[in-house]
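Just the one chain here, the form predicted on its own, laid out as structure tokens.
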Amino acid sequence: MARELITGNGAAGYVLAQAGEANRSARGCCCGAYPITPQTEIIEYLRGFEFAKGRVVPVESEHSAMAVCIGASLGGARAFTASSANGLAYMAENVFAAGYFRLPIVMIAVNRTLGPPWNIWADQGDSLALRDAAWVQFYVESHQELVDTILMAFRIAEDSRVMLPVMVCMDGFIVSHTQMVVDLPEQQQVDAYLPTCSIPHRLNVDRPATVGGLAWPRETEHMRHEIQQAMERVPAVLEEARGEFEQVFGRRPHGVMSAEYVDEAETVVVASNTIARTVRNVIEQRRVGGEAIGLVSAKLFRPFPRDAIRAALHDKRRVAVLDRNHSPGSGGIFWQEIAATLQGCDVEVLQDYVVGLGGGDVTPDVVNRIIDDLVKRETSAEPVWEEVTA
């Protein structure tokens, strides 16, 4: 394993190229291409690899970009991809194709805010808009989980029991295009730990098929539930690539979430991507004045890790969610969700705070003026907009 000072962009570049490497005595690989900042350096650097067994296509859209994958994962070759922004609000008809065709295609979605007005800094907006198809989605806070995550992304992905797309969420600017030293695998270890793709309804002339004709009512019922049903053995598939990728390199990541400090805790933050840093930082600062305070790093956003958030902050006095994102007429998507699960649960105040909307910086002074609102709170309170009303 090589260690290296490199960009989140840079190391996701690599990490695709050497996943793609690794299917060469299979089918190949491919990539339907398209640069927007601030992805552009992961399509550059694959552009530059030379592949064995694959291609990368340079297409005139994200939309067209995303049916070369459909259409190289349909014929069994490894898919993989990267936008932003508005790239995957254009993409999002063939988004939610690649998961209605229950097709392992990986993509890196480098998150940026959506426009109008435009704005190229980090929030989650733009992934998040798409969580109803049905794609997995990480979010990762470093460079090295955002290495980790792609590797254990096609894993999950071309599992059998799964077979649905992946996208690993980053934070624009934040991680892509800052670097940190990584422990960047060899190809022998991504060989040793992705098999090759095999994809059980690619094309096949041997046995002609149509994809994606007309379905009946109740075909369609049973297709979306036999998705959920894959949804809901991903934990347990990702349990058992988090334990290969021990064998294989010699660290456990980061599963569904981390939970840090939680147990003795009476007052527990949930936060995601690079905030969690900050907060981590703030928490640990706090905790040697004596303060019970817990850290939730969530990671698998979809499916939601339901039991295992419900075992962490099911028993605790108050939570605050920190949510670099926004449903307009609701709030945080991340406190809605985690609402949703702790219903029924003894948690006396659950408090939502959208904060750093369009790459507005989470410093610790922003994480610490929210740790001390929330331990006044008696009752939650509709979303709090800190930026705003700081």
Contents of the next structure:
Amino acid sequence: MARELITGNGAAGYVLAQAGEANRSARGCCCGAYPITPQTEIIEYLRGFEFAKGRVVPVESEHSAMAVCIGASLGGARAFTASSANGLAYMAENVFAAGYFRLPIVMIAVNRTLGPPWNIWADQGDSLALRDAAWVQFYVESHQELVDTILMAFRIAEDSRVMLPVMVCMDGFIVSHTQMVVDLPEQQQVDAYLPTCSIPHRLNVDRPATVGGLAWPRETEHMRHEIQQAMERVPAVLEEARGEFEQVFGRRPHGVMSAEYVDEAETVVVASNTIARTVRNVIEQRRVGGEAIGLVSAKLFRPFPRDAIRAALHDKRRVAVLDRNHSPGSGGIFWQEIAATLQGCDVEVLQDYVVGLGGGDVTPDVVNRIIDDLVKRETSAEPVWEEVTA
Amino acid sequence: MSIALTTADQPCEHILRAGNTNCAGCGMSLGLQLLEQGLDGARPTLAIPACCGIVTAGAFPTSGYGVPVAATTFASSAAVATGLSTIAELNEETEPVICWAGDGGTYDIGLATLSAAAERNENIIYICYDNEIYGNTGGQRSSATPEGVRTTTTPKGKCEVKKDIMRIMTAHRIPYAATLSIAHREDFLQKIRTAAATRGFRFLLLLSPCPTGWKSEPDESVDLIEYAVRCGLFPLYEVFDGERYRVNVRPDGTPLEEYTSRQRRYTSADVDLGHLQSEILKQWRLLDGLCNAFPAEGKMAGRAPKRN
Ligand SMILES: Cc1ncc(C[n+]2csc(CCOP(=O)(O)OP(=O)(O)O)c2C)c(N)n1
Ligand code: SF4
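Now that the form predicted on its own has been shown, please provide the structure of the form predicted together with its partner chain.
First the chain shown before, then all remaining chains and molecules of the complex.
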């Protein structure tokens, strides 16, 4: 294991390449690559990597980047790509196709504001717009978590109980372009951690199936139900992936979420990606001052880990959800999920704060302001807009 | 996992099985059979976008195809085929990867994807069966619809001229491009053999009668294509590396009316046969000029793909 000072994009490119390389004794790997800020360094890294058995195809659009991954995956190979914002939106049709085809493709989504207006900074609205595309989705806090989650993503995606694509989402710039010291795996560790990729429904001249053609409602309903069942198996498969990870790499990565100081707290803040780190710092300071506030750092968004969320939050007095994303006409998207999950529980105040859209800097001051507001609330209101740059 | 199943997934010797859903007289039916004959026993994998050609498979879990098929999104066949052929190449598998796409997926929505795959010289055979409309959605215009022709979205006849996809594709200087006629069997088979023996991107254009949309008689489909070739409307030719030309069949003076009068899509008042005839002459002046200046002589080897 090497400890290196590296950017989020550098680390993502490095780990994707190793994962691809780890399939060299099977059918190899392939990536359809197209640039968009703040993801571009990932595909640049991959284009420069000398794969023993793999190819990175420089395509003309994100739509085709995913289509190349679909073709490679249908050919039985390990496939991966990365994109952001309008790239993800342009790719969308094939993002859904990859999910419905049940192909274990891994994609890094570097979260960026969907334009217009043209804004390249962090906002989760791009990947969350794809939440219904039959992809497993993880949101990561840090560079190290990014590395660990990408490795687990391949295991989960390719697990025969799951067979679904996985998206690993990080904050644009805040993670993608900053450097941190990270434990990077060696190739032989990745080889040991990732079994070679085996796709049961890959196209095969000896078994001439037509994949993805016309289907009647009954068969379609059944296929969709199977996807739901596969999603429901993800938390258990993730637990196994963590256990194996610890054996190979000697540290235990995150699970479906991280609940911290929650047991003794009446007030809990839910956040994801790097905002969760800022919240953690603020909460730790306020605990020194005697306030019992807990944190739920949400990581797995699809499938939504309802059991874990309910267990952590069902008896809390006040819960705040911080959303760096927004569904116009409704509110924050994590909040919608948590509100649905906590139906029938005793939570008195469940307050959504839409904060940091378009990359607004969610500083400790902003988080303190939110917590000050939260602890005074007796009832929840409509989503609160916390404009950090006001 | 049911997406993976097709009940008819035992090996079958034919690309197109009996009992598929094509309309009677569909040019695809003969086209797919001639493709199989030209491939001389090779077992292709097909990437088929949204179009009549994927409806040909019929409904899950059966399939009208006896070879593996990826049903791709409308614009994506050339990119999905890129992924498939990449993995085939990495695993030293030599069976061809073939896109089988309509004119909508080729001239219109899929053009950027197609152009990019051609530019990268992917190891794919791309066959466009051109029925000059969106057949699957009920016969709307495409940029392959000829001038004057009535479709459901050009009720008074199309104002614009047909896009020349062969010029677009040969401008990519792909190793091999050719036009195919279901009325010229030997020529068709020879071109499939040439395509199969060439590496890199190969583009084949098949004028594919669609009795349903052309408002023609199903039993006249082969005759229609025969007339289209003989009157010069649909030239049969080959282009190697985008720069060496060969005409395979020359027009023989058959009047254009033999072709148009058998299709009720050509009944708009805007159809001007004199004008269409002069366009045919222009097309031949250009083609003859290219053939004279850049003749394809002897056996041609296409530009093999380079990878790094
Ligand atoms: C993105 C997208 N837009 C529209 C459609 C609807 N659609 C399906 S097939 C088709 C037309 C296909 O026409 P063509 O490629 O000429 O093939 P044909 O049906 O004539 O065989 C259209 C518009 C679609 N499937 N996907
Ligand atoms: S509509 Fe036309 S192209 Fe489609 S199956 Fe029928 S005849 Fe063939």
